[in-house]
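This document starts with one chain, in the form predicted on its own, laid out as structure tokens.
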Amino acid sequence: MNAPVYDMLKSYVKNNPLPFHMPGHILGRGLIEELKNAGRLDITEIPGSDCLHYPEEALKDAQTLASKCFGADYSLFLVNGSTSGIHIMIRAIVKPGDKLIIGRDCHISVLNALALINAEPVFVRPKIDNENQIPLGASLEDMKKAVSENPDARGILITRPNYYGIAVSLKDIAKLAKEYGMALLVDEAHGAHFCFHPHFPAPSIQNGADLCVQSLHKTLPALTQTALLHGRNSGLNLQNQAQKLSSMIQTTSPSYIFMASIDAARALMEKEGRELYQKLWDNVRRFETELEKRTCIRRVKISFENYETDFSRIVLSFNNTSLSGYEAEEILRTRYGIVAEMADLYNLVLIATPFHAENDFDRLIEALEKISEDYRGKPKTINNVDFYDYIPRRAVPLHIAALYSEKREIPLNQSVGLVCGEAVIPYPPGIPVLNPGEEISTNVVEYLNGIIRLGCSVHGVKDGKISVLNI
């Protein structure tokens, strides 16, 4: 395994050093038993360990290997997750007062980044699969309209794939961005694995993105909080700016365990990824056959032009049962010990990786078969609460509303016509229904009440109350 950071740490520990430097646990001595082994690799910037902010040795080599593996011109290690990468991408091209065209299905970190630099989003509504009530992502046609109406925008930011594993075709959007001299940024947090098997959608950085961010921990064998920022040497020349911002935004005490995890995950997947994902492909296909044969639960498949799907993201529809997605998630977790990634009103989303064994899928099928028997054909309990894709009217600039306005909390049912003070986010997937500065409508209140009643956790609504601006 060619993993420079991991190899450097093993070599350091092998020499049996006596540290009189941080971290204070001294190579794991002071840690609880379960963390001692990991702690032996937890060091700081010392001679020979290199420095993430000025990489010249192992870290420089590791980032170069990552860029070659993932098909980028350059790659940067992120130890503060994809959130830090999103802040870096946006700050690299957007200045105070600028506009950025983004899908309304973006992650909350995109809005936070814009709020911090006093920039405004231009929202593009995602296309919706009405049959399955899931968002597909912003279409090329809607992007063209947004760009033509906002030619002064600094760039386009696409979320690809979304939480349901759906990836919009990128090549034409990349051509559109280039035509208008805009940067194309891609939040590919859920697509770090795309380059390891031909059945996945094509990686964004190989299809016209100027910058993209990937969360290794979401789908690859890496620790939580690890991510990569990939860049392409296009005419925009963003590399120096991205490197400078990476150093400014990330911690000055980056975890060497995290960086070794990024390095080792890349090395393993580069060597064995194709074979590992082929086994997963076979397991998922077998699972799908058994699901159709033994249950009334349906795997959601989409067939829309210019959209692709990730075969490892398993979306299950419970429309043929009496259960909501939230209820199905709770039953699967509490009765059968199987924990899904997320649920919505109608569906359950599971992330399958190469490290799921064949018997894991057998256990899942057995649980779903029993749920199907118990809840097949019973009356529905859902009262037509459809996916909320409306874009509220902006009443106060995002920067002012998010950071500098006085706020108060009032009952959600009394908030119609007022201005939202904090982001309101069903979580997961972390996509805001309301952002600071947006007007609260009757429709959005009814939607929030509906999903809360059915068991959805909504950040920004606490004890039935919501934050509004004190104006």
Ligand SMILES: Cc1ncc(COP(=O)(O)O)c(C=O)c1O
Second form
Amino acid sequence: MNAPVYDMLKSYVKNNPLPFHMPGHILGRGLIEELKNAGRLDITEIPGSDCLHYPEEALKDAQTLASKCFGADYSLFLVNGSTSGIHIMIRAIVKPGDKLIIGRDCHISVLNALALINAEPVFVRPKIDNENQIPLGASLEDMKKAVSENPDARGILITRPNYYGIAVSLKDIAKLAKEYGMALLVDEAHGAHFCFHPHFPAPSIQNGADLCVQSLHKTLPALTQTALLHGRNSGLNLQNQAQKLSSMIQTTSPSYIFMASIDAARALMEKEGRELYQKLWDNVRRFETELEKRTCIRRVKISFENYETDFSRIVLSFNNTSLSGYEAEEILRTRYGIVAEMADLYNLVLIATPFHAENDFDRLIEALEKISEDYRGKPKTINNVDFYDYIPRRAVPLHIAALYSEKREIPLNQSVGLVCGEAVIPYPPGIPVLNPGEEISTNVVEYLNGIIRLGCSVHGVKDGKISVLNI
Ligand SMILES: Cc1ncc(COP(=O)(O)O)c(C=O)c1O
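What's the form predicted in complex with this ligand like, now that we've got the form predicted on its own?
Starting with the chain above, the whole complex follows.
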């Protein structure tokens, strides 16, 4: 395995050094039992360990290897997840007062980044698959409209794939961005694995993105918080800016455990990824056949023109049972010990990886078979609430509303006509329904009441109260 950071750490501890340097646990000695082993690789900037903020040795080599593996011109290690990469991407192109065209289905970090810069989002509504009530992502047509109405916007940021593994085709959106001289930024937090098998959607950095971020920890064998920012020398010359911002935004003490984990995950998948994902493909196909044969639970298959899907994201619909997605999640977890990634009103989302064995899928099928027998065809206990895809009117600039306005808490039911103070985000899927500075409508209050009644956890609504601006 060619992993320069991991190799450097191993060779440092092999010589059994006596450290009088940070961190204070001294190569694991002071850590709790479970962390002692990992702590042996937890060092700081010392001679030979290189420095993420001025990489010249192992870290430079590891980042170069990552860029080659993922098909980028350059790659940067991130130790604070895609969240930090999103701040870097946006700051690389957006200045105070600028506009950025973004899908309404973006992660909260996108809004946070714009609020901090004092820039404004131009929202594009995601298309919805009405049959399954799943957001698909912004379409090319809607992007075209937003771009032609806002030719002064600095760029386009899309989330691709989304939580359900749906990835909008990128080529035409890339062409559109180029035509208007805009940068194309892609939040590919859920798609770090795409380059390792041809059955996955096309990786964005090889298909027109100027910058993209990927959370390695979400789908690859890497520790939580690890991510990569990839860039392309596409004429916008963002490399120096991205490098500088990465240094300004990230800690001056990046974890060598995290960085070794990025390095080792890349090395492993580069060598074995294709084969591992082929095995996963076979397991998922077998799972699908069994599911169809033995249960009334349906795997949701999205087959829309211009959208691709990630075969490792298993979205299950419980529409033929009496269960909501939330109820199915709870039953699967509490009765069968199987924990899904997330649930919504109708569906359950599971992330399958090459590190799931064949018998893990057997166990899943057995549990689903029992659930199917117990709840098949019984009347639904839920009242449907359609996916909320309206874009509220902006009443106060994002920056002012998010950071510099006085706020108060009032009952959600009394908030119609007022201006939202804190983002309101149903989890899952984590897509904001209201952002700071947006007007609260009757529609949105009804929607929030509906999903809360059905068991959805909504950040920004606490004990039935919501934050509004004091204006
Ligand atoms: C679409 C999307 N983008 C970005 C992020 C942030 O990623 P990270 O947790 O690696 O910071 C998430 C996290 O859930 C996400 O779902």
